[in-house]
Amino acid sequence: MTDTKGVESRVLLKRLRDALAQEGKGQERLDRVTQLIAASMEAEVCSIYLRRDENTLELCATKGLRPEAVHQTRMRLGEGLVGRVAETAHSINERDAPAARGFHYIPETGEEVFSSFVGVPIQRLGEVLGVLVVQNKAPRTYSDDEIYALEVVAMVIAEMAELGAFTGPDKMAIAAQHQLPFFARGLVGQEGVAEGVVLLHEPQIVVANPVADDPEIEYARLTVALNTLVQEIDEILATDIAMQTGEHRDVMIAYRLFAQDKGWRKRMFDSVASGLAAEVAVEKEQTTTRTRLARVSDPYMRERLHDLDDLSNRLLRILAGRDDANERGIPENAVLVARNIGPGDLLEYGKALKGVVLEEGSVGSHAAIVARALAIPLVIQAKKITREALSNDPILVDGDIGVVHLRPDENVAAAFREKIAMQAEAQEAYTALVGKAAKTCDGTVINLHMNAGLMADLPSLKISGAEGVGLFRTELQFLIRSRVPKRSELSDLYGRVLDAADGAPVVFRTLDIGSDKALPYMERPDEPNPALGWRAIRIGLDRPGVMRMQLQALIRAAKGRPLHVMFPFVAQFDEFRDAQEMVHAEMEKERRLGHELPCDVKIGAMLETPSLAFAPDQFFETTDFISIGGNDLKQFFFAADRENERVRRRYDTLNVSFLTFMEYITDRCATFDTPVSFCGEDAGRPVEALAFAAMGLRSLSMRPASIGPVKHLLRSIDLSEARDVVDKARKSGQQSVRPALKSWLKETGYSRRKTP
């Protein structure tokens, strides 16, 4: 277990621990650290640079450079050798530093007389906090053992910085971790605003004593923890679903191999041998993994590095004896902060959360789907939020524009609370509209329905004033489980949904999986473009077992009540006809079994592909209703992947071409008296809803919280005037009617009118 390198590191670390244990302010502690390292390594210079802000390093302590340069010398990330270490998170070892590429001469330090240079990053969990530098006058190349010792020391400095060992009331205030306000601009995952306190999904583990008293004990602790880790993975592999062959089992087997990887284990044991506590040894390896992860573009390698990162998190929890967040309890006004999260975990937190902030994620991810179902504000891709946040930190989440304020100053918080108050005031006005129709000033009635996917959504039916459920996403019950739900479980759920609807219509969309909705227990095909691949009704028709089971559950749940079934992602008439025949076949089977049948069955299709708009007349004659699936239809219409931030925002829903297409679909449905609605996020945006109504759509389905604002605007306007504005904008050659509609609303003051 031991070697010369380890013995030398342990001696240095114990001296460092003793120096840090002495009383004194942050600056005094940091000065002692530089003096100790310089003496131990027989170096003429030892300096510590810390991050002042996102782009700047500041010389905070030195032994050997001019003292007056401390807190005066600053440099940008990437500037000079020190800046390069911080920017790349890699050590630099130069025999003749002044002659090295990128050397930046700073006169006030006096460092030009020192030839040899070694700089190592002070980092924790992939975040560079500063740079540790050692220099000598004589040209020399530092050995691997010396660099390793400095890396170990830098890890301890990072841990002590996390504990606040170097903070002070003076210029060392820059060393304070997790105290200053932090702002993150991400992407909108789910609209809404929330003020609360941070609940970390993966709590940060800060080690009070990063230097091991007894390496033998730490070696044994790490050995036991690694064995426990493998045992946990073996238990997962032994479950019924994991025993089935498929990609999911291959992934877990690969995961187990990573947990047993000799190189990964050796690097952690070497760190323990050098004098680090077991937790810090794991963090040191995890830091290296995250640094590599940030620089790897290959999807396969990124996935493998993600696995190593996740294994490190599991190992840290085992070492620290930590329970998960749910077992610790959820604080009041909790805002969940995580790197990423699965749908099952998010549903376990449920509506107890005020908001969710993810460092990763996408607008079409499972977490985003669940957040929308729970009507929880969600911001995704908020960089560095998990590194900056601590549990119970105050946090503001603005899902409307995709920004997060962590530990906000009072001015920001006051402005944010004013926004919340204004929205609450508007919500009171919307509440007064519950029970009233969305009837325009010229007498046109627009039917407003809500989207749902969970039982928890159903109370919103009456509260929001929705006339029914225009879309119930049945796939959520499949996504959150580790196995296929039983028919009896689904039948019970669907029955309770109909009970809660209390006679209002509910449109059940059959299983919409594939693309970005991968079931954990179903083999996922390797497809170059999953959004255009094997998904939704295509899976249901190719593998009819699950679809038949789901249809049986729906029929039994109806218990003599009306039933509305809708098939997703229908691209051509034959697909719909085959699915329709499957419903009729299951109805006949249920009749023969003597089960009570629905009093009426309506079978519809989601129009999400442009091809279906041009289907034969027989399709429009045969289908009982059509729901335009705006999210998918828009990406196919504009050939713009809604998961690709570079292109998805370039195309406006109120584009003249898209609205003309909506008008074409509406007119074609009217020809055959086929009911048609628009379902999707855009339906819940008042200006978009107004434009859809102007194009002839008389039914819209949206999230419950959007019904009030949409109804308020529709009851305030003359739809024929709005149509004139849209037509004029279309004829003028404008690309979008949005500017014309917004200008008209502003000029006429419709949006400020009190509704009748």
Given for the second form:
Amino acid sequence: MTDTKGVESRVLLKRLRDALAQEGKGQERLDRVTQLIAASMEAEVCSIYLRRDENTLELCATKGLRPEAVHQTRMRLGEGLVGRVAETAHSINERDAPAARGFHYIPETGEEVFSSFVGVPIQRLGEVLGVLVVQNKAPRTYSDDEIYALEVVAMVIAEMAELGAFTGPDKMAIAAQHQLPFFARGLVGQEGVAEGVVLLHEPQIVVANPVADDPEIEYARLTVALNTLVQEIDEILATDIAMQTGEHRDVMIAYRLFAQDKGWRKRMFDSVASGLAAEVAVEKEQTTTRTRLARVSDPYMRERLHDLDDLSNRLLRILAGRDDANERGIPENAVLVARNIGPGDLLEYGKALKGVVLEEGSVGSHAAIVARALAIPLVIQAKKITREALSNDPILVDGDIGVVHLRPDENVAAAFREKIAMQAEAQEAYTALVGKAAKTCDGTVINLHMNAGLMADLPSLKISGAEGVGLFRTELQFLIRSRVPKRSELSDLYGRVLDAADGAPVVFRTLDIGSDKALPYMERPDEPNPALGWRAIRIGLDRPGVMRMQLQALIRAAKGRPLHVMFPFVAQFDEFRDAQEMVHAEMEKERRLGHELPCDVKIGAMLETPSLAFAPDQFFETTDFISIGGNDLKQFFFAADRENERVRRRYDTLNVSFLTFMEYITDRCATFDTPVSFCGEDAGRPVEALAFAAMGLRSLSMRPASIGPVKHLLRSIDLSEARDVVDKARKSGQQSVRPALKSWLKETGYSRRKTP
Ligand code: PEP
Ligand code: MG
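Could you give the coordinates for the form predicted in complex with ligand PEP, as opposed to the form predicted alone above?
What follows is the whole complex; the chain from before opens it.
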């Protein structure tokens, strides 16, 4: 930067700070700011436009335009030059504004006499709060130094706005940001509703004094912080075992490169030399990064920009002298808001959270898996939520439909509370069913089990009334650690799971990784179609070390008790046979070591590929049980990626083809007396569960929270009637039996029926 640039903005900033330090209401302060900038820049006009809502800007203060236009003149984002600055987050510098493309004449302001125009965005962390405008009668082009000075001033105005400097009794007129209700429509990550207050995973740093008292001191602070940053990254790379290979290491190496980037450092030091506090200098860069992020669609570039954003957050925390994780107090009824979160971090918060809202994330992400295991309502892909949410803002999370209301108005909150109350009432009714069988009116009993993956799930066994754990996903223990867990750790955990189950059966599924479940510490091959790639039992058989260790841990944990082991993603008989042999071999080894063996071992397979349904008879004779993994099976049956939002809901589970396939599997199992159950997510949806029962399934495994609603429905209907409805719909050529089943349920008055 040039010296003039620094001096110019430093002088202006000093005056600005003095002006803002004076007492006064928000409006008075804003007026003072416009007067001061106009005087300093020898401009006839200086105006501040602020966002009223997502789409509207309002003239909030002016020196030079007609005063009566203040709080009257409004424009849409993108409308006129001011609207364009706000929309693009880029400055506009026009010598002859009325002749410029997109100029929009607003008569009440009297601005037609002004020729030259410069507008800069007032923005903080990539969020445009408003526009700062300077105008002159004479046609002139503003110099780069002047624009730079205005941008620095705009940055300070944004910081001051965040601190509430412009709010007062007249607050709604001026500070629209972060106060109005905000609504985000995302996607369902985990069902459930919650009301609470925002807990930011990456809390924003509040800069008490955006203008530096002494640039020298700020320069030194920034230098020290940058050195600490590089040191921290080096330490992580050198000491964390998880960093020795894989993606995490790549990310850290990218961080180190960014941290040493000369351009990035220079721009921040320039801002400090202009008079900004070190934190604001970092935020100014972060704002630029986020503005770029909003425009870039290339996934690689986005990843890198996210890295840079994370790096700025780290630097801000160092400057603030804050070690985030330790300082985090969790308020009551906390709803965690984050761009994204790793499974380990989410588990650390654990059940203390009422809900989670992520700006990114996917249905199959680790965070979603953990949220599901903890039964915390989760909304993913809630656009702009991290920009909008401030700590402790009231928030409503509707995980049932993937919707978030931030700072809701009273009407919305009241309707929401009604929904929570209704759900609580239904829950009470379900609680009354605990201990009762899921027996249909015509006497068929369906066994209901629960899915689990964490120790924290086990208390749900009693609360939900599940008969056992039909699927224990062992990969969660691997996903939440930064290294492979030890055998002793695993056997200890599995032992505690069996203790907690207190005699109820627990089906442990061996490690199911690959595809959407990647271990941070395991090298991952680059595969064009990971869902069809090297995953689950395929890895287990090719690299048997971990599977053997896991089997030993399970055998030791069972210690005289029955053991159920299930292998994921078996596509053909041979795979199952090899895996089964491994279990027998490990049992033999354990016996020779003198360890107590399980009293009974049942070895089963997950049916997640259509091929297994057509396996030789010998497979059905050999396996002790089968569990249909509908999540995977459905994606292969319909060739529709379970992770891809465009297609994942396209094919109904109640599609006659899929139900006919379920019937085929059930019949084949019946021929060989092979116990079969269904453990995909669909088992927990009442109408789907009913349809599966109608096709012959007698055992279902689901989330604990689904047991009540499924049992309620099954106890209210006549299964043979349901089967007739399915058959009729099938014969009539309907694609899905859902409409027929639903209208039958309606006719029979199911929804009005009290808990039987
Ligand atoms: C399934 O595929 O249905 C299943 C239960 O396994 P996961 O969801 O863990 O892949
Ligand atoms: Mg699966």
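Numbering follows the first chain given and starts at 1. The structure displayed is predicted, hence computed values, not measured ones. Rigid core: the largest C-alpha set superposing within 1.5 Å between the two forms.
After core superposition, I'd like to know whether Gly78 moves between the two forms (criterion: C-alpha shift of 2 angstroms or more). Shift of 2 Å or more: yes.
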